[in-house]
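As C-alpha cells, one chain now follows by itself in the form predicted alone.
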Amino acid sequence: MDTKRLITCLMEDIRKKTASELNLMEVCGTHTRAFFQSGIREMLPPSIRLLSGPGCPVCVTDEACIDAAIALLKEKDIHLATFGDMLRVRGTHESLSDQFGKRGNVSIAYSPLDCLALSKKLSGRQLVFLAVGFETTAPSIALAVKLAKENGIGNLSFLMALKRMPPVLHHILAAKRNRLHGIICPGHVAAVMGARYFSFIAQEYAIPAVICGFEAMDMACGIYMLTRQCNGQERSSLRNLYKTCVGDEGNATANKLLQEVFEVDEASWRGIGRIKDSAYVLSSRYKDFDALNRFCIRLSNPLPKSGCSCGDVIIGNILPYECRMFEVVCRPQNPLGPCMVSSEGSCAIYFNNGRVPMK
C-alpha cells in the first residue's frame, strides 16, 4: 500500500472512531506549518481540532528582552547580532529593525558560533548576541559561550532569552482553562533532550502525548496514536514514533554542555507571564559573559500595547483567526505581535496558508 493510501486509511479509521471533540496541541511551529503543507489538516474529521502551542522561541520572547537589546544599542557603543526572525519583533515601542535603520549596528547571525569570528572583526567594539531559543538551539549557544571563555574573547557577551519547554507545558496543562486532550511534542527538542523529557505529560496529567517527525505519514501516525488513547482503545502514555532521531535520554554531549554552561531560573514569557524554572541563564562560571551584568542593564516590566492575542494563541486558548486583529490590521507586512513575524509563528502560518477554520 502506498503512503497516500495508507494515510487515507488512517484518517478514515480516525473519523469512524472519534465521536466527541478532541483538542490536540502541536507544540512546535514546524509541525503547525507541516500540517498545513502536507494536507493532513484538511483530512482530519471536524471533531479533531488542532491548536497551536508555545514552541516558537521568537513568539515567546517578551518585550522587556527586546527593550533591553534596544537600550544596549542606544546607550553603548555596541554591535548586536541575533537570528533573523527577531529583527521585526516589537518591544514596547520599536523593533531591532528600526534600530538597524537608524544605526546600522545590528547583524543577522545564522549560528551563535558566527559571533566568535564577528567579534574579532569588530576589533575594540563590543558584540552582544541576543540568545533566543529552546533546548534545540541552547547547546550551540552554550558551545559559543564556552569557546568565548576558553579563547579569552573579551568583547563578546550574551543577552540571554533561552526558554525551557517542560515548565510552560506544566503551566498550560495545570491551568483551569486547559481543554487539551493530547499533545504532539516538539520533535527537535526531544531529539536533544530525549523522549523521557516529556513523560510527565501522561504521568502527571493523564493526557496522551506523542513524539513524531514532520513528514505526512509521521504526523498522521501521531494523530492516530493520540486518538486511540483519547478514545479509550489504549491507556494514556507517551509514544515515541520518531526513534530515528529521538532516543530515551537524548544527546549526551549536548546535555552535558547545557549542564556546564547554564543554570535554571524564572523567565517571563510574552503574553503568558512569569514561569518558574523556565529559563536557561549563564552559570556562575560564565557570568562574565552575561550582557545585562556587563553593561548594567536592567530588564523593564512593560505593559503590552499591541492589542493582539498572541498569548492566547500560543497556549491554545484560541486559533489565530479568532484574534480580532488577525488580517484586519495584523499582517506579515505590518505585524502587531510576534506570532505574525516568525516563520514558525502560528499567525503567520495561518495567514500564508489560508485562514480557513477547522471543519
Given for the second form:
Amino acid sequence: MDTKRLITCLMEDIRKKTASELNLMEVCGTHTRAFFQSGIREMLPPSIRLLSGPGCPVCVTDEACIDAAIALLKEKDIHLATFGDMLRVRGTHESLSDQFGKRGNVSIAYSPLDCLALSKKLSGRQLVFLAVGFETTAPSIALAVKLAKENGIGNLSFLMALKRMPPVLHHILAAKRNRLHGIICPGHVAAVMGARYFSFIAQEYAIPAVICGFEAMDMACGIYMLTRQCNGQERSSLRNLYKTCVGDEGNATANKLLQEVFEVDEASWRGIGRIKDSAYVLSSRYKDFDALNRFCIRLSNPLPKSGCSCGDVIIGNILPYECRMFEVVCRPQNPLGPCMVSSEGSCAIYFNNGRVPMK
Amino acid sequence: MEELIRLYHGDGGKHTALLIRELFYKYFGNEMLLQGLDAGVFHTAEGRLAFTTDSFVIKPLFFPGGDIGKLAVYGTTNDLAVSGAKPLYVSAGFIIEEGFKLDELERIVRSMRVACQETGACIITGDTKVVEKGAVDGIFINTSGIGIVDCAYCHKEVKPGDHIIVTGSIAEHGAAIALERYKIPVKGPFSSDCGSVYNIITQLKPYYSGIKLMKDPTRGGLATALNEISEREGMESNICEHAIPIRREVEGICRLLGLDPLYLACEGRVILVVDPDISSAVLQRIKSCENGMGACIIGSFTGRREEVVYLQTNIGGKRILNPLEGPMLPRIC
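Having seen the form predicted alone, could you give me the form predicted in complex with the partner chain?
Zooming out: every chain and molecule, the one shown earlier first.
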C-alpha cells in the first residue's frame, strides 16, 4: 500500500474511533510547520485540536537576553554572531537586526563552530556568540566552548540562553489549564537525549506521548498512536516511533559534552516566566567564556508587554488565531511577539500557511 | 503607510506591492504602468515594443552558476521575453564602491557580454558612477531593456481549467544563493538556474493564441508568482505537490536550512498559463529545449473567484500557499 493510501486509512480510522474532543500538543515548531505543509492538519477530524508547544528557541528567548546582546554591541564594541532567526526578535525596545542595519557588527552563524574561525578573522576584537536553543543546539555549542578553551581563544565568549525541555513540559502539564490529552515530543531533542528523557510524561501525568519523525507518514502514525491511547484502545505510555534516529539513551558523546561544559540553573522563558532547572549555563570550569561575566553586563528584568499573548500560545492555552493581535497588528513584518518572527514560530506558521477560521 | 522605508519594502512581497500601489502608481499612474506586467508594452507605427528595467543589488556578487552581471542581463531580457518580446537593446548603469577590484568588474562585464550574445541583445548605452566606500555594497547594476513584441502574442484573460506549466525545476537560484550567503559547507551540484528563457519562448510561437500569460518566478519564487497571477485574475489556482519539478538535492538542502523551496527564486524558469487543449503540445515543445527538459504541468485554475493558491500535498492533504510576508532565514534546529 502506498503512503498516500496508508495515511488516508489511518485518518479514516482516527475519524471513526475518536468520539470526544482531543487536544494534542506538538512541542516542536518543526512539527507545527510540517503538519501544515504536509496537509495533515486539513485531513484530521475537527475534534482533534493540534496545539503548538514551547519548542521554538526564538519564541522562548526573553527580552532581557536580547537587551544584553544589544548592550554588548552598543557599549563594548564587540562583534556578535547568532543563528539567523534571532536577528529579528525584539528585546524591550529593538532587535538585533536594527543594530545589524546600523553598524554591520552582527553575523549570522549556521553552526556555533563557525565562531572559532570567525574569532581568528576578527584579529583580537571580541566575538560573542548568542547561544540559544534547546538540547538540540546545546551539544554543538558545548563543543565550541570546549574547543575555544582548549585552543586558548581569548576573544570568544558566549551569551548563554540555552534551555532544557523537561522542566517547561512539567510546568505545562502540572498547570493542566490547557487540558492536554497527548504530547508529540520534540523528535530532535529526543535524538540527542534519548527516548527515556520523555518517559515522565506518561509515568507522572498519565498522558500519552509519542516520539515521531517529521515525514507525513511519521506524523500520521504519531497522531494515530496518540488517539488509540486516548480512546482507551491502548494504555497510556511513551511510544517511540522514530527509532531510526532515537535510541533509549540518546547520543552518548553529546551527553558527555553537555555534562562537562554545562550545569543546570533557573531560566527565564519569554511570556512564561522563570522555571527552575530549565537553563544550561556554563559550568565553573568554563565560566571565563561567559559573556556576561567577561563584560560585566547584568540581565535586566523587562516588564512583560501588554497585548501580546505569545506566552499563552506556546503553552497551548490558545491557538495563534485566538490572540487578539494576530494578523490585525502582529504580522511577520511587524512582529509584536517572538512567535511571529521565526519560520518555526507558531504564529508565523499559522500566518504563512493558514487562514483565520471564519467565525 | 509607515513613515520609514524598511528593507521589506524592497523584498518583492506584499509590502513592495503596497509601496508601488500607494506611492508610485499614485504619482506615475497611467494605463500602461497600471497593467502591472513585467514590461510596459506600447504601440508604435511599426508594431508593439516592450520596455522594462531592473536593478541588481545582490549578495554574494559571484555564486555557483553565475554572477551579478549575468543576472543583470538575463533578469531584464527574461522580463522582455515573458512579455512576448524579442530582446533588442539593453542599457547598463553601474554604481561602484570605491576600492572595488578591477578584475572582478571585468569578470562581471565579461559575463554580461556572454549573456547578451546568447539572447541576441546588445548593450547600446550605459552609465558609470563611483561612490565613496560604504555608500554601496561592492557594486549595484541597473539594466533596462527594449524589445519588439511578436504580433501574434498578447496577454489574455485566464479561464477556468487553464493549465499551469513551469519550464524546469524550481528553487535552484535561491538554494545556491542561500548556501553561499550563509556559508553552509555542503558539497553538491548546487548551481543557480540563471539563464535565458527567450529560446524556449520563441519555440512556442505556433501556440501563442492559446498561451494566456507568462511570468518568470524570480523573487518570492513559484508560490509568490502564482499568488500574483491569482490576485490579478481574481481566480483560485490549484497545484499538485507531486507534479512540481524540484531536484532532490535542492529539496534536501531546503529541509536542512528550514527554507521553503516554493518561495525560493528561480532565474531561468517561466510559468505559463495555457489553454488545456494545447497544454500537452506546449509542454512537448518546451521539453525539446535543453533548459526546458524538466518542464511539467503543475496545476490549473479552478474557476472559483477567490484569490488564493492551493497546493494538493503528496499525501492527499491541502495547503494554502499564502504570499510570503517577511524574509526566510535559516532555522536554528
